[in-house]
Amino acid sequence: MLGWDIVHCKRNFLFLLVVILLGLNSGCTKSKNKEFEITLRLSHVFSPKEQLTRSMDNVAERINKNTNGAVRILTFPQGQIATYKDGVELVVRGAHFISVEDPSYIGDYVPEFTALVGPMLYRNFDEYVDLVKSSLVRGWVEKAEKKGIKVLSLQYIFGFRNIITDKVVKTPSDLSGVKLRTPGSQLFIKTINAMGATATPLPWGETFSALQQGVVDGLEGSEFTNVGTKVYETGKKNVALTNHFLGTCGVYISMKVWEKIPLEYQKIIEDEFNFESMKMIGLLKAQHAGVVKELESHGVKFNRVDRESFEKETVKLYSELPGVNREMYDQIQNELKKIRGGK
């Protein structure tokens, strides 16, 4: 117990350091001339070769250009700094940070926000889109505010997660003993569990190296993420279009530090995260045929799924995640009917 105890300290004390280093204090907002000025960091676990990140690299630097500097972000791509859970509590506890993250993480906070990300709910982009900008998720964003998460944007979207193995999966009982890594999301452990499969929560980094040792046999993720980090290369090369998870981002930084952020600066920056977003829906959407091809040129093969079997094992989920209920879901998918009924 002595060492736990050592290692858990160790781990606090490195937590505060890295919150003091990231501005939690407002002595890191400075004034030159009287005119407002401050620098956040933004963080997220994707690949430098991946679109979010070049998506959040122009966000950065067109903010600074059209704040003439005053509002400066440092990005630090491929979890290089606090990402996930830290991530999220930096910006809860006031850090001069900025959290690109799954919504399922904001829904440790308000539940809502997982079950918007839950498994087995969207057909295609647009829906979510819609959905995201209704009422019924604006009230949730208002929730997220009085928690002190202010929410930037939630349609960074990457494509939809699938099975990535070294077999065919085409029903619950074919993940049977497969073990899958997975972020260290709830959301994510709970859902690859009830598809059938052992979840291995895991950070990016060291996947790999996880995949080449068979210490897991696959993972999930999009096709995005298979070409732009080469998953391929590891020799796991089938592709089972499950579809389980939207693959989606948020961007939230706290609502101490957007409190300080002058009105139109704010607007500004509002303005250009949610304006990248949908150009980014729009590459995805372009570039989606032509990555597939790509990988099918690497080997990877795509088989379609029995999606009935898996969303029967994944509904109960709706009751069973913490904080979420079945309402939840049944206010999802009433959204989901008139979005679809208006096209």
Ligand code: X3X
Contents of the next structure:
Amino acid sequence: MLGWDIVHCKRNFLFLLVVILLGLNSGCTKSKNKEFEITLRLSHVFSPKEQLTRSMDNVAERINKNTNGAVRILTFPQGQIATYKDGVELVVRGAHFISVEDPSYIGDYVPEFTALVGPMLYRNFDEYVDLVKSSLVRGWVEKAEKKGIKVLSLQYIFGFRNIITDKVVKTPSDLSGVKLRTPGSQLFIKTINAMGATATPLPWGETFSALQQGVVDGLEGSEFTNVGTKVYETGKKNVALTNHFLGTCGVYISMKVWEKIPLEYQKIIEDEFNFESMKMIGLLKAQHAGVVKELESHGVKFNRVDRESFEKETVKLYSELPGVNREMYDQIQNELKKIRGGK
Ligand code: X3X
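Can I have the other form now, the form predicted in complex with the named molecule, not the form predicted on its own?
All chains and molecules follow, beginning with the one already shown.
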């Protein structure tokens, strides 16, 4: 009996051992083959009615679907979580976070991006899009990668930014003593000051109360911002067509996080952000005339400006902005000359 017992026990022990090992191994097997999954929080300041918000939701939905749920992007509009400089800092620190901001915010890390969206450069959306595709800007994108920032797009264009106040503005002298709200990047602050106004940096979310309390006399923004956030309801109904900035957002993710994402998913992410940005540009081109009419129906008046007088005051910034130099400006102008066919 004893012998049989020992054999029986040994067999049970071995059986138990095999079960445990298989269990462990299947756990390892599962963990080896475990589907890749990542959740990213995407943050921006735009309101639900603005196209950029809808576009970001579209991209997030398509990426989730095309990666079978492996890459989930949760979108946070209206500055609900970190934005502007803080958002870019999260990217640089390696958070599972996507920052959607004006390229001047990554200009703090690669100053060329401040020059890229500097004052008085562009005549239309298309030439900016062509410039972004140039080897010049692709080289700057590689510089950003070395600083830990993967640039997924630079062309979420939301319209040329103009001066919005309750007075007709034609030259820098008309802006003397006028306090204008700007985003907090040095590019905006120094440009609006050079244009003759007093820049008052505020997050978008504090802009309306600042207008109502007289903390600022006006702001600068695009017609799409004006209509999408109802700026005209603040009584600031004079738009001076300075076109001083091309309002555009880049999309940034940490290189450390990016490199964790499988190549097949990286391609889907890049393709979808690029596709949606081109769709948004097409929509805004088609909508602009209608948006101007809608603003005029709310009593908004548009006036042309003495553009040269503003160009004269702002061109010096390309030698004064932190890290920016005249060579960057000349490189951009040379590329634009090629894009414009020498004109
Ligand atoms: O970094 C993103 C841009 O600076 C956004 O510009 P801002 O802060 O003037 O907001 C534009 C509005 O359209 C947001 O609703």
